[in-house]
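Only one chain is shown below, in structure tokens, and it's the form predicted on its own.
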Amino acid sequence: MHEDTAARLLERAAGLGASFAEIRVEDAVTENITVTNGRVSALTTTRKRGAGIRVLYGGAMGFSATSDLSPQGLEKALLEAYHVAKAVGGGDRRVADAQPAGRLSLGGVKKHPSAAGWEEKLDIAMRAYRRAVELGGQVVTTRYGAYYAATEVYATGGFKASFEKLLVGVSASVVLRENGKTGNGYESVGGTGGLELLQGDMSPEAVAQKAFERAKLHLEASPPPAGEMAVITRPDLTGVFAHESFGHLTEADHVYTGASPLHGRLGEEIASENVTIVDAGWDERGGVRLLADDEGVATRRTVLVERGVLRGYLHSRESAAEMGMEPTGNGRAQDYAHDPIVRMRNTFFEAGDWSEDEIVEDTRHGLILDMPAGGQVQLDGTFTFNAMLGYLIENGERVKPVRDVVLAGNILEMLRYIDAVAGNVEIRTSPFGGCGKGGQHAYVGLGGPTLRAAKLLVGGRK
């Protein structure tokens, strides 16, 4: 749509002496409906339409953004980016060569949210609410959400790419109170597709049912024992370790600055041979489908750890140039008003050859945990994570539910203790959350199978 104007701007940048320039035009919409105890507490739609422009001059990168997509507005932003780079001056920033993604389309979307009425979208949130109340939910919040965008990227060297983004989802939160105790349950589902995705296991009713069941179990559960023990993580919690604890360590902007403990360790054994971790633009088992990153580079499956050996890092065009490697399609921006930085996409542990039941039966004493509930992570891999639900395991059997479990350790130590991995890979995403980094938000997918760490520190009751 903006190809002719972009071509003229790139010529102008070259005439100014820029070694690289990039124009990224985006039109994005975010939709949200929230129903709280039967009342619509939020119904919003936000559209962001504009362009972000980068100019590399004298080894310094300048960035400027504008919502004025006229030729004059775009030229003004280009000149602002150029003057920023010129003012900084004297740097050594570069961008690696990359093949443009070309023109990509998601395809197969039957009921795009842009073509559906608000009545239908509101009904999705209300259906979840009605089911939760029907089951006995006392305090219930349900949500419908969607995000969709069209992006065009033009850059020096005849680089052209255009692609779509799409994410829809539904969530439910249920609170139960009984005899002075409170039980909380939450479920959120999402994926790339139209409203037709929200059926079966992803229907509003199924989501409400899962949230209620979790709230009921949370109400019945007790704090876990404390100390070091075997810990089995189910797919949602496994994904938190893949993304939060490990994935950030592989982002190349952390690596080349030396902030990551994985610096200089490619080819080194850093985990047990049971561990394979991948970051991919999309995977048929779930997550968000990202055809290209925000630099217009086609996404690809990037193996980070293969059978315990560190095999790769995640790269934007800039970090790839810095480290003499190839871009992996991980240059992502929150929206047109932000410049691309290295970000994850769908990050997950790959399947093993156990079943979940086999792992439980093989565990003498430990916990099986689900429903992640936040935590803290440091760039050296040290983590403190919370899991809302699980079961105590004794002699291969689930003996009683536990709640509000705290896990602490270092991911590079934990990876060496992983001794059993199941085949039940699940990759989850949602339009209600995401990953924050450098002041930017990005939609991501995360997951994996059920797996066991033979030893992990658990905070609970002695």
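In this text, rigid core is short for the largest set of C-alphas that superpose within 1.5 Å between two forms. Positions refer to the first chain, counted from 1. Quick caveat, the model's predicted, so the values are computed rather than measured. What changes on going to the form predicted together with its partner chain:
- If you fit the rigid core between these two forms, you'll see the Cα of Gly227 move by 2 angstroms or more.
- Relative to the superposed core, Asn386 undergoes a Cα shift of 2 Å or more between these two forms.
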Contents of the next structure:
Amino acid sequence: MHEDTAARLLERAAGLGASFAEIRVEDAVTENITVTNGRVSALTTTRKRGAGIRVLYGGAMGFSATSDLSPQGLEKALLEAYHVAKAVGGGDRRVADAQPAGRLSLGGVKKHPSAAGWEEKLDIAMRAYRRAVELGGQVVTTRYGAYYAATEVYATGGFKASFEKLLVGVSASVVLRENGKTGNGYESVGGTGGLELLQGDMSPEAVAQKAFERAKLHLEASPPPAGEMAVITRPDLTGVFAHESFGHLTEADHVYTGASPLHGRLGEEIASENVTIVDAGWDERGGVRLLADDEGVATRRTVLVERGVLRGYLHSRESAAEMGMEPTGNGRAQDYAHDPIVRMRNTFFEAGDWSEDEIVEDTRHGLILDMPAGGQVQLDGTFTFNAMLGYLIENGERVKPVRDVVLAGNILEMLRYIDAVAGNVEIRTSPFGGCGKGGQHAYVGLGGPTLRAAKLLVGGRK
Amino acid sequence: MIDRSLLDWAVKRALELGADEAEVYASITRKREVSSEGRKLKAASLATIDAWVRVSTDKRVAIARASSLDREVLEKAVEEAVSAARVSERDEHWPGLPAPAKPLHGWIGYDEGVATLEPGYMVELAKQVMGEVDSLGADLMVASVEVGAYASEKAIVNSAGLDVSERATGMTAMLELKRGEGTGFSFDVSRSLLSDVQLARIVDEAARLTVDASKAEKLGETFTGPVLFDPVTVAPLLNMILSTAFNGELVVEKYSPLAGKLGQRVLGGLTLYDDGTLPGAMGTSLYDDEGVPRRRTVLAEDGVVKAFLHNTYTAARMNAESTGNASRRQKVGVSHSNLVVARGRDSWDTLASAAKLVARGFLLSVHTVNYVTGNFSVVASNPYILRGGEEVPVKPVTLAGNFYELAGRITPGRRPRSTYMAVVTPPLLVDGVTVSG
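Could you drop in the structure for the form predicted together with its partner chain? We only have the form predicted on its own so far.
Full assembly next; the chain just shown is listed first.
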């Protein structure tokens, strides 16, 4: 759509002495309906339309963005990107060559949110609300959400790509209070597709039911004991572990600088042989479907750890050049107003040959945990991830529910302790959460099977 | 400059299309930032626009947002908001849009010197920070450095006659270092130019944390006892627990554990207030995001809940006045301006003499704290165990407890610090925290 203008801008950049330039035009819409205790507390549509421009001058990268898509507005942004790149005063930055993704579109979408009316979307949130209340939910918030975008990328060397993005979902949060105790539970689901996705296990009613059941269990649960013990993570929580505790350290912008503890360790055995971790633009078991990254590079399936051995890092065009590797389609930007940085897509542990029941039966003392509440990792490999709900296990039996727990450790120790992995891989996403890095948000998928770490630090109460 | 006649036109256009009321909010933020991956610097310069059209029709409310102030784009947003409001649910409690009111203070957090900073100057500052790290000779690796400056303008026009605008600036600097297995992080923020003294403090703080962390040993025990939190370390925890607990919307909807607790002593001896008029603080402005004047609101006095934070809607729901705390994120909600914990009498050393562990650096997973119950279970990045009065660095530890159960065992220190989350707090000694590592 903006091909001619982009071509002129790229010529202009070359004339200024830029060794690389990139024009990314995006038109993105976010829809949010929130129903709080039966009241529509938000009915919002947000449209972000503009261009992000990168210029590599004298070995330094400059970025600028504008919502003015006129030729004059775009040229002004290009000159600003050039101006700030020049201000850095030189460097040795490069971008790796990459194959453009070409023109890609999502097929098979029956009821795209842009073609559906507000009544139908409001009904999705209201159906979830009504179901949660029928079950006995006392304080209930439900949401419908959608995100869709059309992105075009033009860069030096005749690079052209255009692609769609799409994510829809529904969520419910339920609070119960009884005898001075409070329990809260939530569930959110989503995927790349039209509103037709929100049925069956992903229907508003099923989501409300799950949130209510979790709130009920949360009400009965108490804090777990603190200290080191065996921890079994169910698929949702395994996904947060894959993403927060490990995945971030494979992002090559941390690796090439030497900051990541995974720097220089390709080919080394860093985990038990039960561990295989993958980051993919799409997997048929679920998650968000990303056709290309925001540099216009087709997303490829990247094996990070294969049977315990570190096999890969995640790359943008910039980080790939730094390490002499190929881009993997992980250069992602929150929107047109942010520059692409290395981000994950769908990150998950692969299946093992245990069943969840076998793992529980095999555990003498430990926890089985679910309902993730996020996590974080720092550059020394210290990681945390949180679970809101689970059970204490004694002698292979779930004996009492536990709640609100942080799990912590050092990832390079921790991956060696994974001694049992089940086959029940689930990969999930939703338009309500996501990952934050460098001030940018990204929609991601997380997943894996139930697995056990023989020893993990549990932040409970004494 | 935002053309307020355009906003006024959009308000009138919404009324023409059948809205009973309309409000247009617009902000333009110009941000320049120099950041690094390792020592490799890059620069960005952005001007972003956030335009909100909020309309009500027969007490049915909807919002449409856009990233442009082009008349056509704005008109489309107006049409979208009006058509969405027609199908929204009627809200009997909707009180209407706020009427105009004069600001209650005169401090303008706008520094022309920050607004006009050239990126080249920020590059020099980033290089200065890296140079200072090198001069320490401590074998420290720069993981990242960041220097940024922003200038923003917001304007709000509504059909109740409100027509306000204001400007703001801010400057930030951040440094993350690594040495062996140790990491350290420090930052500072200011509404005006960051001084050399502030930049030197960032370097010293990050370096100290990093060098100590590289020598840290495992704690190797679990105990429940007194933990002394550095102001910067504890600020995000206070934000997650207290800012949400006093949020009028979460109180009205009964998510907050403080719902129904007005007049009750539930926070030990803590005195807290929200102060949107505090000169120099990050959350100070003339108006909130609905155009209601900022003010000072006592939230808790000696542990007794005195008031909640409100926007126009939540205030009406609780028969109160708006406290000037409207915010705009995903929706028009409520947030603190500057959340202030009143200072105590004890020095850091006095508090440390009663502590078993000191939490410096930052808290990992603080965003996962359960604000509905007050349960927290987080990880301290740079903890120190106190042995014979000496701070001995240990590897990261978990810290867990329930804020409300521990509130009566919190002792504030006497020297508050203003932090980037617009939380102003002294160090806090909290007894009864379970520590494990």
